[in-house]
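A single chain, nothing else alongside it, follows as structure tokens in the form predicted on its own.
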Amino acid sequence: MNALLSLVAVSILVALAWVGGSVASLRSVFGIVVPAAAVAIFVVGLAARVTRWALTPVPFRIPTTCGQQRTLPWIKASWIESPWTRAGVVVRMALEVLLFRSLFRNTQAAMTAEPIPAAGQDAHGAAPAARGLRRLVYGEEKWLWLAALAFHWSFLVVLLRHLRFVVEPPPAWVDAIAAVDGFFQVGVPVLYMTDVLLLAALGYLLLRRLVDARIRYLSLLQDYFALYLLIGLVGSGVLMRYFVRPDVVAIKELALGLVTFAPVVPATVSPFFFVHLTLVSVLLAYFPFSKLVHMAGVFLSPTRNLANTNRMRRHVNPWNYPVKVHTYEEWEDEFRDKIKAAGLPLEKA
């Protein structure tokens, strides 16, 4: 039912940007006010969900860790697992912001079912049936660590390439990158790689989550719909670049209008152009309220950017005000004579 129903929504969404399209009177709604709304959104909203989270009082370091801590001489550390230094850090988050090294290491769990013979026979001689052992038993999952480094990579290739729409004239590096992407020509126009990995991996990872019961059952409306926002936004542009061919002039006239704040709306441009303008613009709002926005708070997560030194130094917490407290001693002088005729022993004769 949740993923039905983020279909229907992106289906809603696309139908009403191919009508704002093709509608003259609404064109400068979808191509104007709305990209300017939803830029607006991004960027307040983001910018209050990071404030609000660096403003976060972090009383304890409470870093994940999977090595040994740093104690004793003698005993080997692991500088990146449980880093102690700043440097350890860096090069823990680099690893996990760059190659989510975390998702690497992670395993998935099922329980098998193991036919096992009964020893001895029944009353009647026959021998017992086979008995299941049900048995935990944990695997890799290293599907969902490509196919996540696929997209993620991948998008931002695509990203970085449509900078060509918004800077004139491009710079040097975003036409290598261009070229590097398309390295694998087959035909006119040039095939890029990011193309293909990026509809592969959100096909993966959509396809997980309908096949798989256990993902199934935990996946929320959210979940499935930025899947199919992302895969709508994808695919219009695939539509877009390789079978439908819209006046690409038109289309960077309107983006360069966007971005220097004197807009205006082409009439050549085509309708699927308003779709896939329409699905960036409702992903742009709809980021800094949803699970997107990971992207800034893995740099702002204590359990990353924090050096494990709980074992070198000792961590007080700010919060902590006086609390009068009842010492052992006072308790010992409050009952010595109880203790004394208990024939206990007192720490003070």
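What you see is a predicted model; the values in this text were computed from it and never measured. If you superpose the two forms and keep the largest set of C-alpha atoms that fall within 1.5 Å, you have the rigid core. Residue numbers count along the first chain shown, from 1. First, how it differs from the form predicted in complex with the partner chain.
Relative to the superposed rigid core, the position of the CA of Ile339 differs between the two forms by 2 Å or more.
Asn320: CA moves 2 Å or more between the two forms after rigid-core fitting.
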Contents of the next structure:
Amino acid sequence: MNALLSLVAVSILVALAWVGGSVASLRSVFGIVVPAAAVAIFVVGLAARVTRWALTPVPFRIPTTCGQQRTLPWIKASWIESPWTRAGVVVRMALEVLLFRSLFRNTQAAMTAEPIPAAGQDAHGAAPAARGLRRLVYGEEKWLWLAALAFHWSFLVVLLRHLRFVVEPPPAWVDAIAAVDGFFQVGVPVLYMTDVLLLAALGYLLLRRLVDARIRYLSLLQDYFALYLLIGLVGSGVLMRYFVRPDVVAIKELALGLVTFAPVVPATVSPFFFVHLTLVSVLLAYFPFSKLVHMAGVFLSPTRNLANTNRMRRHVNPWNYPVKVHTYEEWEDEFRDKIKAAGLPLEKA
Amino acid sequence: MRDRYVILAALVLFFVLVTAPVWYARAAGEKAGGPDVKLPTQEKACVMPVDYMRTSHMDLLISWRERVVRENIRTWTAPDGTVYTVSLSGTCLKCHTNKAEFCDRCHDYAGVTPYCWDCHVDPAAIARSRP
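Okay, that is the form predicted on its own; can I get the form predicted in complex with the partner chain now?
After this comes the whole thing, all chains and molecules, with the earlier chain placed first.
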């Protein structure tokens, strides 16, 4: 149901964009106003979100660690998995951001297909009571990590390659990236590896949610929406590059018009391109308000970006105010006479 | 933790990166507009309608290549009935004599570098290099 509803939502967006690209009076709305507004929402929305996080107190260090913390010198500590130095945190964050290290540790719970043999000791030395039952095992699950890595890195490369449309003249390093990306020189225009990787990874990420009943149960409308949006975006781009030729020169004129604040919508820009442009605009505008904001959030997760020094160092609450205390000595002085009269023992005679 | 300055600096950096094309355009004095390609002066029309050529000339070139290399057919009849010799350097560049100010100028603008010229020649450039 969720999967269908979000598919409908994205289809409506596609149809709207197509209409916007076909009706002459709407072309400047979908070609100029929508993308400009989307970029503004993206930047302001993300800044607001990050500012809100920055202002949220993190009174205690709550890193989730997965290694031995530093204690006695003869116990081997793991400086990345349970970092106690800034360098350790930086390396840990870099591994997380660049290589999705925590996703690499993803496991999947499953029941064994075969019941544990009823007679005799099984290989794992199961207790007799467990014999004849199926067993819950946790297996490694690297596909999600691999697909996520393929998706994110390819997306970055594609994004950088797009600079050729918004910068004039295109920088040489963008050309170099495109040359490496099209290394195999399959077909003309040459096939980019990242395009294939992107589609494959997105396909896997969608199928993963659709095929496995447990993940389907956990999947929300917005999980599918983000995936369909990306698939639509990548799909329309791939179609334009390899199958339905757009007027690339006219598209670059449109893009340059946007970055130089002299917007134009050349007549030869096809409605198909408007679908691509509108989907990317929706993605940008949707970004700060959705789970996609993990792009910024990953840097600000207190479970990752803090050193595990809870016990090593004394952490004084920075917004402690001086607390008025009344010590026992002061109390004794105050009631000395009464205590003496009652014959009770005194600390200070 | 007092990391707010770091976060603020990162936000500023992010903003600069996202808007980099705008600043670059400002600094370089970029103007919106297309490439300034030199169209042939003698000829009136291309081998196919110009709308098709502008978007899909690479498809045509590849079908030409396949004609020659795979089928050994060296002529091609345009929709309007004209018969052309199938050749990148010999036909396209016969009319579009100035590759540098036609093909290259447009490709530089669009940021494409066809690898065809690794093997195929630009007759005009060769003529120029031979005194």
